[in-house]
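Only one chain is shown below, in structure tokens, and it's the form predicted in complex with its partner chain.
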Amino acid sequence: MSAFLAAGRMPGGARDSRVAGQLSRRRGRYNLIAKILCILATLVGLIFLAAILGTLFWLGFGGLHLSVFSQVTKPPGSGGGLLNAIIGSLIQTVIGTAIGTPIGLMVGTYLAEYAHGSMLGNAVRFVSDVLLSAPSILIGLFVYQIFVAPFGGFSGWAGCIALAVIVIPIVVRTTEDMLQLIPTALREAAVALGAPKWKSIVFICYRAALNGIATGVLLAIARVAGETAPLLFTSLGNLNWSVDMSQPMSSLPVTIYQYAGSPFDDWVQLAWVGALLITFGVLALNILARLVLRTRN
């Protein structure tokens, strides 16, 4: 602003200073309008987040009874809970993450430590990044095609595989990023002590990057825990109690999908409870992941 005031006092006649004053006021106005619009844009995003969380609390919290955790899904009108859906989601998320994480870790290691501008490395990085944003429903169709259709039907295993495919690129991205942050001096120190490369990676680099890698795994868990579309074609959902991995398996998101679209009030109520549980679980994991990453710095 001081620049504009100075411009007004410059010699060159009253007209010049008037034009300069108008110009500066106009620029100031544009600036103000842009700033206000940006603040409004940010507010819109925050309002949506608040509205979603508020709705979940408002409609879900009232139905949050112990029976939700102690009873399995039942036909409409006869109560019931979400126990089988919660357990099914836990099993599939844990196994899917357990399958996907080592593979993602290895791919990330390859990209950070071995690929160094090679054609294969660039191709793997590119494909992994594409998979990271690829529609998850297609991963479900893919697992249906290669696993469900040829090997006798929907199963918990198929759901785990679909989730594992989603986990891999998330872990790859964080692992590579975190390994690249490790100072070369640390690797050189390991080499100077005579450690083979694999030992310097596993015992030095992994340890140094542990928090970052853990963040990636937590984010991956948060992502797959809420996935619905890929499970529709793989583990299908199951309204009965079942922990048999070779049978169709229930999951919280698929149950929410079935219940929310149903015409029965008690099912819709349970869907809101499930939605509340899954959303706050996923958001808590996300916040935890951020805290883990921050402890490093």
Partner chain sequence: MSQTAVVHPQRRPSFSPGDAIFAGAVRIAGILVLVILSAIIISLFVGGLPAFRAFGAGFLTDTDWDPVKQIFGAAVPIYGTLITAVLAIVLAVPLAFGTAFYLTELAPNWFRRPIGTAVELLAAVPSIIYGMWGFFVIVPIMGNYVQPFFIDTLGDIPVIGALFQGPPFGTGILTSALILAIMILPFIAATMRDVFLTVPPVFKEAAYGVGCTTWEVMRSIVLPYTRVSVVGGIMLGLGRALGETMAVTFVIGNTNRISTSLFGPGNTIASIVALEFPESPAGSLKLSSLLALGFLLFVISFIVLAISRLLLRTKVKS
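For clarity, a rigid core is taken as the largest C-alpha set superposing within 1.5 Å between two forms. Residue numbers count along the first chain shown, from 1. Remember, predicted model here, so these are calculated numbers, not experimental data. Compared with the form predicted on its own:
- After superposition on the rigid core, the Cα atom of Ala229 is displaced by less than 2 Å between these two forms.
- Residue displacement note: Thr55 has its CA displaced by at least 2 Å between these two forms (rigid core superposed).
- With the core held fixed between these two forms, Thr42 has its Cα displaced by at least 2 Å.
Switching forms now, from the form predicted in complex with its partner chain to the form predicted on its own, please provide the structure.
All you get below is the one chain by itself.
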């Protein structure tokens, strides 16, 4: 009787085994196709990245001289450098990031820790997403109407505010996402030890999400470092040396925009040098931040 039952089960078992084998082979083929497509997409991205970096290096490195860092911009045919543009970009980027990062950090913390399912939290998240996807030129026009037109002139402060508005939604999104990845057990452990909620956020959640939050800040810096449109409507640019924040201030993106379209070869060369400086400056900042964070861990 048992032999008969076993013989009766064998065809069904063999059929199930055959179907399972077919499904396994089909999944293996799909997995191989997806893997090949991912590798091809990665190679295409790397090729374009290498082409961009190679072009910048090829066209910009030849004009990289000491005068670029020691002289201000001058009329065509007079030589000159990018000192005022470099310093102006550093000032506006640092101040804009310093203004936008704490605001974005606090808003992201509110959305992740205090605003679960609330109408205010949903509204803030929606506005943040709109700002994140808004064209930067609209932000420049907004800041122009609020901080430039009423005061009768362009200024470095207006440029910093425009860059800060761009920084805020990027930091908000990354902070919220990173804090939501922190296991609830860590928060419960802090509460069990008697720590108030703000202490568990500052001393546990922030430290656990430090790498992700820092990555968001670096992404924000990388974006604002190359923004041109908002600065055209706010700090405008200045071909002379000036660190007065109440006056128009030079910046590398605006200088590149002005020089790249000029008919003068020396200005075009300086535009390529400026693009090279921005690209490798952001790259160096990212590498340095990674090394520091790795050392802390």
